[in-house]
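Let's start with one chain on its own, the form predicted alone, as structure tokens.
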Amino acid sequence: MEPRERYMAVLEGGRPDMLPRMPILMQFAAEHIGSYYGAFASDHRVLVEANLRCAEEFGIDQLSAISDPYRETAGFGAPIEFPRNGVPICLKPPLEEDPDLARLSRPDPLKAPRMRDRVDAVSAYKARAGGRYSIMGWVEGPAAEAADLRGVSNFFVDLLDDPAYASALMARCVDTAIDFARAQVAAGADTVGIGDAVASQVSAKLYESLILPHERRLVAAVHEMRARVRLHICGNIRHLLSGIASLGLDIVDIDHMVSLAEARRVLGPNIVLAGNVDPVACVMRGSPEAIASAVRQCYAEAGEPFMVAAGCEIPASTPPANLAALCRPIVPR
């Protein structure tokens, strides 16, 4: 099977030929094609590059446009520094010190340069891999994208004291991560992943009374689009695990935190699992035969459908021969 094969047979409930590899790569693979961080987050030619070649080597049968959290913060028209080394910074978060949302235009996923940048990485990656490779767009998911608005601590205030107004800027956090995801299903993604890791750091009921709710409109507009969902909420989700379950994903990517039976039984029989190898403890400084080792574990935990990840992003400082482990294949039982 070509990976994109291996990867919607897993989705539609079929058999495919091995496990799809599915890891999310940054600083690793920047570095890894002898390129940096900064160059990756800032222009789609160097990501693209890097995800193809790791792909290509180590057997990863997804693609992915994610590179950091500040795309449609720099559309709402925040100030981003590129670290050479480093995860790109926002200098000034746009409602830091005035909350007024009239201050926010929409942006144009199109038009706004980081976003584009990222639209034009999925439709090199579509002109470049064909159909052979499944394409990942990505969005912020509605409470990360308020907290990146807003600052996280303010956000988080905002959640207790006002949860009218978080409520509202997180609408308006998802009506322009619609415009960007369309815009990248456009381009050729046939998912779309939606990060919203400052969840995790909220209670059961503060998220499933606020967040949720912009979560599930979310992930019901990109089904409309005809796309996949992917969430990624790294941390220690088992208190968001029932919440999570009623959003209708495609793909859940579990933390090494987090028991991949416990997900199963509270997520049910019929949705994705990936993960959820310790990406440091694990991949970074562990063995080659104890990352395999790990993987089948994690696989036999999680049952089918399953798909390969660490339980998050793979450290730059990992060996090669350890993420290759990670990427050995798997036949299916």
Second form
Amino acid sequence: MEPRERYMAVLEGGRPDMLPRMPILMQFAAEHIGSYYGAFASDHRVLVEANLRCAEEFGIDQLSAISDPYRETAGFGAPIEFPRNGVPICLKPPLEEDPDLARLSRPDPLKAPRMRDRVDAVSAYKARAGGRYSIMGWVEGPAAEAADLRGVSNFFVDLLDDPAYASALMARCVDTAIDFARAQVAAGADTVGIGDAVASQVSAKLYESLILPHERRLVAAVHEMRARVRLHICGNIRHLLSGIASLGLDIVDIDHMVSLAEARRVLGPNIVLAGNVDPVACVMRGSPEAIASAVRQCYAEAGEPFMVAAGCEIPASTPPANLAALCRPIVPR
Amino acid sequence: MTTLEQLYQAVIDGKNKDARALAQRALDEGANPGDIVDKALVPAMAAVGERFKSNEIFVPEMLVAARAMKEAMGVLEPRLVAAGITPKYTALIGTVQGDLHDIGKNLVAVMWRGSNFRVIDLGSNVPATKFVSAINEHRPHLVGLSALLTTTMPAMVETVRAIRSAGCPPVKIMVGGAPISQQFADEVGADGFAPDAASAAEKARALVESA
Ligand code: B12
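So the form predicted alone is up there; where is the form predicted together with the partner chain?
Complete assembly follows, chain above in first position.
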């Protein structure tokens, strides 16, 4: 099977020749081809080349457009700095001091340079390897983007102080996420990843009453575009699982502090679980044998349908042999 | 409920306006400002820290509790200063260079303030040289370093080394953040580590009091 066929087979309830391998690569991929993170995040040609080469070399089934959290934030007008070897930095959250939503424009994903660069990455994947690999676009979830625009602490206080405002802000973020997802799907993405990590830091009550409805609208909109949805909320999300179960997701990433068996119990038999090898203690610091056996253990706990991944991003200083061990083919039972 | 008990509850519930009004009422009723801090605010923040540690509350609830404490302190501070009561210990805190994660560091700062430290927050992405010059300027008893990324753990090592080098006054160093462990703290030569903000407050007191 080709990587994309294998991936679709799992999503469609069929039997793949081996489990799809879906590790999240950023800085690792950049440095693996002799480039650096700043270039990977600011120039889609570097991102595309790095991910394609890693996919070929390690046997990865999905090409991803993820890079850093600030594509949309830049589109909304925030100044972003690109350190050579670090993650881009948002110099000033646009709504940090003045929360007025009227000041927020609606960025056009084909015009805002950092958003356009991601759309271009998807187009380049499509042109170079479209039929062969699954292509995943990427958008920030409602809580993540709201936190980027307001500053995390301000946004957390908004959730309690002024839920109506927090909700209106997240609605604006979802409008843009939908526009951005649509542009990426049009360019060739078969899947849209949604990153909403800060949601892991709020109570189940706040998550379910305020954040979940916005995530639900985003998921439904992507499904209307006939694309698949992969949700990524790293960290400990045990308390959020029952809410997440209601989102109608195709794939959910599970980080290493959450038990895959419990995730399966709460999320049900149809959703694809991806994860949850510990990215640092195991993938970066473990031996190839320990990693390969951790992946099998994850599969045993999660049951079908399952895809291979670490709990979160593959750390930059992971030895290549360790990533190869994570991606070692596993024939499904 | 006495006024102090109500104030204690208002801080836990993150009711900042109530906290302010209750602190004022306690003063009006003749309470000693130092007692208001010790009997209502410090225990309230300790309770908040414990609830956070046991996942009963999460980051937003902790932030509003901290704000309520700050409001109450706003009322008490002029009286504390007039009475010559100032926090006995000063602490400095920051997230190391290259690292932008500041939620955990902010919560530690909150709990340190809640246990009656004067806290100077240097923010995130703080170079070692800035820690050193701030230590020279403020002469703190304690400095806290936070790191959330494995890639910034070397910056933490570097910062500890700079603080221990000649030209920097002696100070207790605490380190923390999700990837940091007691073992790592020992390796880099820090004086203390804590896995969460509530324990960070206990540990901080123990460290400065033993000095
Ligand atoms: C929020 C978040 C962000 C936000 C940060 C916003 C902000 N202003 O802080 C943003 C979006 C900016 C971000 C960016 C990135 N992040 Co981030 N992020 C998180 C997330 C979701 C939560 C972290 C958090 O705030 N936790 C809550 C606080 C309360 O916990 P805490 O920080 O551990 O603090 C407690 C204790 O550790 C301790 N403590 C903390 N500091 C100190 C200090 C002292 C002195 C003491 C005693 C104790 C102590 O007390 C605290 C309170 O109890 C985690 C994943 C997760 N869900 O946990 C990832 C995570 C930390 N991020 C990660 C990564 C990789 C990144 C990026 C590199 C991603 C990317 N490629 O773009 C960038 C890096 C940016 C940078 N240069 O720093 C990884 C780190 C992996 C690793 N170990 O290296 C994590 C673990 C996700 C993952 N599973 O891989 N992130």
